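To begin, one chain is listed below as structure tokens, in the form predicted alone.
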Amino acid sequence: MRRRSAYCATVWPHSLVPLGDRAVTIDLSAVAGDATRDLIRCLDAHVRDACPAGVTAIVPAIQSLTLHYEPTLLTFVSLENYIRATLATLRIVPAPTRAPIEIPVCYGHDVGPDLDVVASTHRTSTAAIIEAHTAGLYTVAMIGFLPGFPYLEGLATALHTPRRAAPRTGVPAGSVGIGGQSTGIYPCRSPGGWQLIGRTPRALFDPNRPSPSLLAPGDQIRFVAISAEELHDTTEYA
């Protein structure tokens, strides 16, 4: 497959939403198509290395990038010619090369409840399901909801399936989900509404970890199955 090579860009279609007077969400959902994931990537990495002084946090998200800041030390308007500045001479250089992660995952039993209810909306069976899953590659578009909750793009569209009509209160850590045209992984016990197919002994968030997050924005990710005895044995949580 061939590389895309670097390019500078020269207009980016984008609006800045205030967020109270503490923060602004530069919103990129005009970009179109896949530019917009590349775009947010190296916008995030560019304001990390050299954002102005009183940028407090820095959020990206499948859309958009938020930056958070102290208006003791820094204006909105400050902040708005930085942003302007920096999409107009943004350089977007392709992402680096790395293997896909593994994520092990239990399907079915006790572990995927919903397991059975997807292959019925589909009207196929569970084993075809479990196929389909650990074919697709999934890219992790942003992390949110939850600390570490990855939100994975690549779910193949004869798995895409509607998300509860009544959400769990709670979900156990590890859970591995189907939630409308996305896949995801539960780092820790929650309220969720998403359909349940399997649970990762992965711990997906810890934060004794230098990185406590395992999974960041652009990676990607293969499931593989296991057995319940696998899940059983090998579970990072505690």
Second form
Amino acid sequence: MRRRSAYCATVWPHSLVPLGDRAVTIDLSAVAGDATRDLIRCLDAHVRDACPAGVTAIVPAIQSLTLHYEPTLLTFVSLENYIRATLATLRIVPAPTRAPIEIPVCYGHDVGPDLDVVASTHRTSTAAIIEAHTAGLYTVAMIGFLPGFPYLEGLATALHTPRRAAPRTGVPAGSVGIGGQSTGIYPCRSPGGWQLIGRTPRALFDPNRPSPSLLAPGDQIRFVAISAEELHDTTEYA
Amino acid sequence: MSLVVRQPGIQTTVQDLGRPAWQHIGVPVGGAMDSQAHTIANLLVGNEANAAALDCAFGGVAVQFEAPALVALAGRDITASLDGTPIPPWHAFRALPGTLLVLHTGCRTTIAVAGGVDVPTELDSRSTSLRGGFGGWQGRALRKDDRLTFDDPSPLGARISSHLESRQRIVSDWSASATIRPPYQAHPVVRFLPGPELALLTAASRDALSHDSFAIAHESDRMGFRLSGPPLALSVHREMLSSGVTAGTIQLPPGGAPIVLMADRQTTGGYPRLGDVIAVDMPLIAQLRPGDSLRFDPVSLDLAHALYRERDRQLTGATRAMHLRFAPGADGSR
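Next, report the structure of the form predicted in complex with the partner chain; the form predicted alone has already been given.
Up next: the whole complex, starting with the chain shown before.
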């Protein structure tokens, strides 16, 4: 079912993968290296700005962009033509440079119950883990899985830690964890298998904010250590 | 105008047709599990298809009306009663103040009330986001003693009510025709479009997927239906990056038991994609209970779209027919 388009394939190698009868994934995994991120950011912005009637959702991911559509308003062929024409003429503009967003985190205590496990896995102190985690500059690769959940790139190799053998049934909202090669923040209470090292008072998702998700793809973030008192006093969670 | 939840059942939520446009920030689409039943139940009481209604998992649900209401039930294997008198699904009926509607059994039942359930719109929808904890009624499933209000009926809904009233009927003597209702079965054949990783299945697994039946496992919920059957395996390991998924996506987690994603699915997923159930067959899956089973049948995108447009034509035609039949001045007879 993989339809490969010959047209303009020399410009941006892509394939259109129908995702059922009401969505299509534009697979851009063949685009070389760092260009993928800029391409997906610009394609997302372009389609969001002026998409054909019948496109119901635009979902960017790390190496793809998925368009959901209403088949009574838009045929697959016209959507295919639109995507190819867009990819052929898309202008790639550099990402706006913005200062990293600071995410305050209270490490350890009862809100980071696995901090000791992570430290002992790496045969070091909890202070060294906190230092390494706050030293990193992380990039939001995509938002997905849960409302406002950022997939973060940039976790130092020295912090890679296997997931818990038995996932927790309820990880509290705001929990900051490490799972394998990734680090992330749970925006809402959810089951989860990551090692929990701390908690942030910042609400990653609030449906009542004009921009419900705190973070967007391409954002850079830094973690900043705060005390348990600060966490308690500034928490944005109910 | 309001109703009070006397028995919430296993999981009853307020749902409309969902919020597709916020998937880029990870918000599940949500909405009615069986959008076709939801649409028809709303039509029977004169509502727009997207009006908010109750979406009930299985039976054991009881609601008491505090004001006169025009109501309809839609779904599979429904038994219900109003103050002890049996009420058929796919009909409109009048609930008088104080009457108790009991849904004894059902799979995924829509209870639609003329005017629609009046809850705030959040992110363009009245649907409950259980995972996000927002939308619908206080962002959660209904509990005993919750009191929900409903809006004024539409002009069409009001005319249907007066039609029943003038004939001194509680239940309509007309109903949604079988041609617009999904052909529910306990063991349906479900059509799907092959997905990118289907070709990576071992020959034995490909054979099993197209010939064997898969039972709905007990761990199924609004996010996804887990299937139990012959374990499926890929012939090669492929490292996957998360990308968009949709309602109906058949994922294959490492354990080898496929999952069909349902209304509250996450927006992106990183498991191999064996295929996607076509839109017109999603109601058939939504109405399966643990222990029911299904078989898969691959079809083409062109056929899926032809079936989709045909169903849309039928529902549009039924809507037009309701408006004609209950036009101002018409007497509601055929």
